[in-house]
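The chain that follows stands alone, in the form predicted on its own, written as structure tokens.
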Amino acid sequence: MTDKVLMVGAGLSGAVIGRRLAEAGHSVTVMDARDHVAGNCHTRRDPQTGVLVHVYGPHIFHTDDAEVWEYVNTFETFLPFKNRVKTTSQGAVYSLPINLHTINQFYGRTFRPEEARAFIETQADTSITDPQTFEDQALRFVGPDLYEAFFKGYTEKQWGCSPTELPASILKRLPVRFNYDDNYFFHRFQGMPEGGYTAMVERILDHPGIDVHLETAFDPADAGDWDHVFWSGPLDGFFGYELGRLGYRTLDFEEFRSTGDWQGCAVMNYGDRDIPYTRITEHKHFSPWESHEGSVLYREFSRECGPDDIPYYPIRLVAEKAMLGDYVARAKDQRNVTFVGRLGTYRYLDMDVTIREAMDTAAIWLEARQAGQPAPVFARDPL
């Protein structure tokens, strides 16, 4: 039997989703309310530059997952890329994540491995046995001199409350290496696509059974007029905000340009809190194999979302997560929509979660359908 679907949104969820169903047989219709396809992985060539920038912020592929590492190659060629981030703080260059290199050069010592291990045990506050928080956990594994300097000033900019007030989680996915290894990322697949996210998501938008609407918004009072809806949008907005906002961290980019290579790497961090922004972004360092004499570079700056921004990432603060589990109980009352993507689910998802998790959507879609049984609201809880 072929559904008539609606992808709501042509970020990564929705092409992937959208792709997969449509060479099952399905109508495929994708909406998005912006001008082009790739949602927030948006990249475009700069006229005077030719620089490929990333329109919201860059947008580095890593993964460990070999299905998805050969998807997205399907549709577009990912060239290596190493991401290697530096960071100013209190006058100085130091590279991230912290790493031996770091360390020595902080303390002004020539630490071997495990001296450096050592050594950083006696500056961890080793009374904390159950880190809570974000300023727990960095101060039970690096100390105060570290976390002051890469972590507390950062941090405040880039979530604009206290680190007293963050989950210990978010820290928990930033490393500290013994070694020299500089790579931001530990991933076995790292790279980015040669011409760019557009041109890979526009290759898996491009099926004869996928009709793709852009400066298209939705009304989601007019699910009931399909078979099926994939929502990738705000899961507050789906319901109209009637319980309230779901809180978000939007980002505002300050553009300028430059000859020549402005600051000889990809991301430059200023950890230093009495600067305003978060970093700054060189954005032909991202493509390393072509050659520009021009430059584009972003200073990026983070604030809490309002309702006519673009929400980035979500908070999950305690007032939140209260909120969201109302909102996921709405949902579920729902009979013909799935909730998808960053936005969808409210949680933080890298790309290459995003796309494993909308291929796993639609093999459970599709497989629910055959039997004849109703579609998962979520492919993984919110909660």
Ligand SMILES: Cc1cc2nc3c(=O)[nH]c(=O)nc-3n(C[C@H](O)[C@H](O)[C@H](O)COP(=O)(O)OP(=O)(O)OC[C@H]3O[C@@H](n4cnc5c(N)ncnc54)[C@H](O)[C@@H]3O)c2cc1C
Given for the second form:
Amino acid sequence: MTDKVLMVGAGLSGAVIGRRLAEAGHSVTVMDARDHVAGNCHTRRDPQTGVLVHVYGPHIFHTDDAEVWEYVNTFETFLPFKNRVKTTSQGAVYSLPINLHTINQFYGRTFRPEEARAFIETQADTSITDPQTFEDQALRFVGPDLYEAFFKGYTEKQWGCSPTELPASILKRLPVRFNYDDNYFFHRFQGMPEGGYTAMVERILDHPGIDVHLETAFDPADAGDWDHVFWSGPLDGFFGYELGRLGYRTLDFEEFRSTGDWQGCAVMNYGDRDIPYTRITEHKHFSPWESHEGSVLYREFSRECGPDDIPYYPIRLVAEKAMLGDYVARAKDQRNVTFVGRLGTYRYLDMDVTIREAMDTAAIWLEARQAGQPAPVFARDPL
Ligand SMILES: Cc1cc2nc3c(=O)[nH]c(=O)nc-3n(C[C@H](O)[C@H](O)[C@H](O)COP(=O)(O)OP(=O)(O)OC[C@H]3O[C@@H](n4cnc5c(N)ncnc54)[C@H](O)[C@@H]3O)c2cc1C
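Provide the structure of the form predicted together with the ligand, given the form predicted on its own shown above.
Full complex below, order starting with the chain above.
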């Protein structure tokens, strides 16, 4: 039997689940409040310069999941791209993540790997045996100098609070490399879609069983009109924020333009507290195979998310987790709704994880449907 299924959101979650269900013969409608598909990965050609702009902030594709890599390559050509981030701190430019080059430059030394490791151990605060906060953890790993230069100011700007208020778990692993590897990500597969993410998502949605409606906000009160609804909007938004708003950080992008090459790299972080933005993105560097005279850049500012702002990063501290638990309990009363994606499950999800979860969610839903079982409200526990 064909079900009439609605995807709320034309981001990666809605597109991938919608495609799988349409391929299985269901009738899929995709609605998005925005005037474009691809959600927060949306890329658009700037009409003036021709530069491909990452409209909601820089997105680099990286994964260890071979099936996800094959999936995205089915819909778009991915060209090799390594994210090599730089940071400006205390009047100098350094390589990130902190690596042997950063250490040697910062301390004016010529350490080899094991010498650098031994030296950093002398800097680390070994009196901290059970780090509880982000600050403890950073001091324990790298000591006060590198902490001040590379973590403290940046983290304060990004999260709007002192690193002493953030849990140690945010900085789980040793954030330092004792070699010259400056590739930001470790994953086996890394690249950029040649035509942008929006072109890729348009192709995912290009199926006779899928009907896309843009600039169409869905009201959860209408969920009963559909056999099933996949909701990739905000979890608290589905319930009209009745229990309060889950905390997010939002971003403001201040666009400016230039000619030629303004900063020489795609992403330049700013670690100092007195510079109000966290980073500058020069979009043309995400497509190094293209050539444009003009350049489009974003200064990125982070702040608390208000009711009319775009929610970007879930905060997930103790208070938010308690509220999340209450919303999850309410969601579990829903009969024909599955909450998906970064907003629907209130988690930070990279694109590859979003696609993996969307594929798995579609498979679970199709199996349940075939067995005549109720579909799960969450394919992954958001708590
Ligand atoms: C600043 C930033 C940088 C990132 N960089 C990277 C990166 O480098 N690499 C990486 O792998 N991942 C990155 N990500 C993560 C990536 O953006 C997500 O994995 C991806 O966007 C999740 O897709 P989604 O479909 O779940 O959600 P979204 O992309 O948010 O899509 C949800 C859609 O639902 C729509 N919607 C919501 N409510 C309604 C409603 N009531 N009616 C109709 N439509 C509605 C919204 O308009 C939106 O288009 C980054 C995220 C951020 C915030």
